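Presented as structure tokens, the chain that follows is alone, the form predicted on its own.
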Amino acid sequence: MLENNANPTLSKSTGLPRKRFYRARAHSNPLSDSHFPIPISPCQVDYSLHYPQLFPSSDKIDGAKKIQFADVGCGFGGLLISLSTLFPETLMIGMELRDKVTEYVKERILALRVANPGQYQNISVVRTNSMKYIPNYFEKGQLSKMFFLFPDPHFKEKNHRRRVISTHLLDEYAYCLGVGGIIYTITDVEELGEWMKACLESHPLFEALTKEELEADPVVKLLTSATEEGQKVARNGGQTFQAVYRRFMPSQ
């Protein structure tokens, strides 16, 4: 049990961080300059900081187990936590631009590790700008799943360039995804849903999953239930718009 008396940010009953101490603006400008450390290349990512039980040393991990899932704009980490027990042997990381939200997810993961020995060792979070630095974190073909759940819609047309799904950015995501890797997107904004689907549909390296494949994929069910945003939409009886696409190798 965590000692919470000296730390008011932790709940005495659960040991988990209390969200009200980590509130942040819902919207961030991904094109602005932020100041946080960025690895020069994927081989410079220190896995011992993210997964200390699995990588006790900061020595190079060439040939070792590597991150396979990336939750881009992970928010408060609900999806990561759900995926952690569903895929206990898979390393995954959340990527979040807002500093307070990132700190909350870090504290949440640490508290879960303490409360559940041996569990949640395969998830972590990093504060970064994924629109700028995805190739700094992942090698070519390294990832098998990428998630973009309820991203900022950036409603104004002049701000569409800030959207995390675009034809240009899909080139980078396709680089990091291995053949057969899957991009999961969901939003409650119909126009954004159509935008993301159109970008994926027009890209030469992505194809939509069939209805049967979507129904058989346990991850798809988490898109609407694992995140706070998804739960809020469900409570309000809102509609969601999904686009789930596979990275494939076109025939020559």
The other form holds:
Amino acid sequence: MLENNANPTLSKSTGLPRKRFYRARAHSNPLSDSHFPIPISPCQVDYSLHYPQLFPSSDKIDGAKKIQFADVGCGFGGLLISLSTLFPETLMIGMELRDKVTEYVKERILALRVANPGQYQNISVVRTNSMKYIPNYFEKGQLSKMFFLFPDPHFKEKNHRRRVISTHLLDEYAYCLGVGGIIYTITDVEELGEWMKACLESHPLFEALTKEELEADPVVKLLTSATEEGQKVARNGGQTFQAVYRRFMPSQ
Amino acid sequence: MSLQKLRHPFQCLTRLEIPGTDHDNLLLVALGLRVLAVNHKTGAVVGSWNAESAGSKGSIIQMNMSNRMDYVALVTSEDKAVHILSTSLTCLLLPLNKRTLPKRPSCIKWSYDDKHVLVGDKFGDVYALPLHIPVIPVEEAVSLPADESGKTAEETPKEDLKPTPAPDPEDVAAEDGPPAKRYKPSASELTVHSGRNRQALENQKRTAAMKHDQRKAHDPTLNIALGHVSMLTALTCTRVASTRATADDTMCYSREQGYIWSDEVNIGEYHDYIITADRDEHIRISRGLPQTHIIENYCFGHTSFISALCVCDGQDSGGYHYAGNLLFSGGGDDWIGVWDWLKGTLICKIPLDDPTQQQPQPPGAPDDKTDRRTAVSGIWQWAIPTPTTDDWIRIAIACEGEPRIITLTCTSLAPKSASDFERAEYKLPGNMLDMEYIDTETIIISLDSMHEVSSTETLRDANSEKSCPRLFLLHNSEFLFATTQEPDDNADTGGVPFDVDQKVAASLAEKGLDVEIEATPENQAKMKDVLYGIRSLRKGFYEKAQEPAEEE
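Output the structure of the form predicted in complex with the partner chain; the preceding block shows the form predicted on its own.
Let us now look at the entire complex, which starts with that chain.
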């Protein structure tokens, strides 16, 4: 087999992993049982595994930096890599359910770290089911940005409960996001775009960003340009539907 | 050879007190589809209602009494319905209403103010069913205003009005999401690329148009309060007073300020909370209605499913009822978690089995493939501590398909470690199903009279001389602080523990209400489903028996 040779999965010219060795099924059922390790609680997330240069030992240091950005369903990691240089001081993590895709992103980050010493130390990826286990990774109010880019549309109405944005999951995202934290969603499926927007709009803990705020936010531009899915849509001349909302505290 | 007939056990029981009347010793028991009000002193049956009369099928699988003891809520298994019955003196066991849910309810609990019944289901949704079904004119129900009260009304019934594209009731649409509208395929000509996809899309559009007229509107009163992604397995709700009116140095919890001294907050303030647990090891603390979208925290630590939750209540010297900060949880782990639930911290883990004693292997055929790992099926607070009865916390625990009751006693209201708890165990003549405390000294236990001891499958031999009582009285003095005790072999011929069972059985027989079940394989499977569903929550339980589920 090819994979047994001297790492043919890495491109000879760039040293980056080649996607064709990490093909995976496009969809995965988020409701089925998981058989991979999950941290019991956020304090058991081992930062030294994810960010070895920034956290040389696995001992917990009080007041140490915590992960602030989460790319849920990060796919092949395009957004993480763009964000890494845009926010070099921020720790961020990609969460992906598909094993092979996670492996690819892992290899990609490692290769980038080797090729660019000192850079890309603030990004990592974890294989997990974020719909079930997101509170196991982040404490209350820990995150400042969450990304849901081109999520699985789950077309059938029967399967809508598998969608990563729903009224009830937004309760959990609102728990993980600090007040003022921003949730970014984008899709090329019009119906899903409407669904996500309607869920966010009707949720008592989220408010839409104004047009000016959207234009001023450098991250919004990355939603379409940085991700593999976004580039594919652009190639095919498709349309995208985005919804960007802020976690706020309603006066009670 | 004629088939054996076995006495049907009481699946659930709950206490009913109507103070100031001679109905202060009542117990509601579920017997198949029937709920009976029996006097546990005299054994007299004073009321009975059959869910069949409301069109229900299967068995009663859940029962919860309202906090004021004026209504009881029941769940029937096959038609997934929630019934509410009145339990007042003049209309004892009179049905008030019935609501059918899209999925089988797995847990049920009255909200602290008794205005809603909270129902958790297999899909992880928690419905808040109002006590009375609000009357919504048909016109209005179809075109409900999008969000008239602004952002505070997070869960309007609009979501339940979505069209159901499939005629099969099993295929009901997801309950959470944006408002209803005519079904439109999510894909468009821009999102599908291959010829076959395009053909499928056309088919979808055609059938959607056809089914649009046949759609069944969901019950608009089924409000969803919150949802887990995993199966909901336990649910409780509680009210925390911001202050206790006792000593000034009491610490109490304020939502805004955390733990503070009680003289710093306004007396009479309180907060409601809903505590939910799922099959994926989560215990979630959410605010009570109508702010259920606010998650206060999670209690992390379990490594297997959670199937029982119990918040310790107490009473202060002023007779004011308060919910303590202690939460007990159990499930597929071999320990009971003791939590300070408002902070989300684990105080200690208490091993279920006595570590100093070797657990004897439960008898059973060696080829019996059932999972024998312990699974907690219930945790109850034995009696509410009051200053006059000492500040004791007493907890009773049942494990599925096991003939024993475990109690934990703590002489302090603020335990620090597992060594603060005194563990005791009492062997029972049958598998423990449910329990209820009658007074501070006595509990009444419902036992499985059909199955062999320690088995969830093997039925008893009806001709055997030793039969198992369905109700069993247990006095505190009999085993508190004692270690494992064996039941007296001669006891089943009489004595206080068996008295109540014989009296109840006699008056049931007199009224022709008793239920006997033939020992056929179908009935055996059915009874296993009704009585024992907790061990199968363990991950991988079905893996060998079934094909991987949920594959398209």
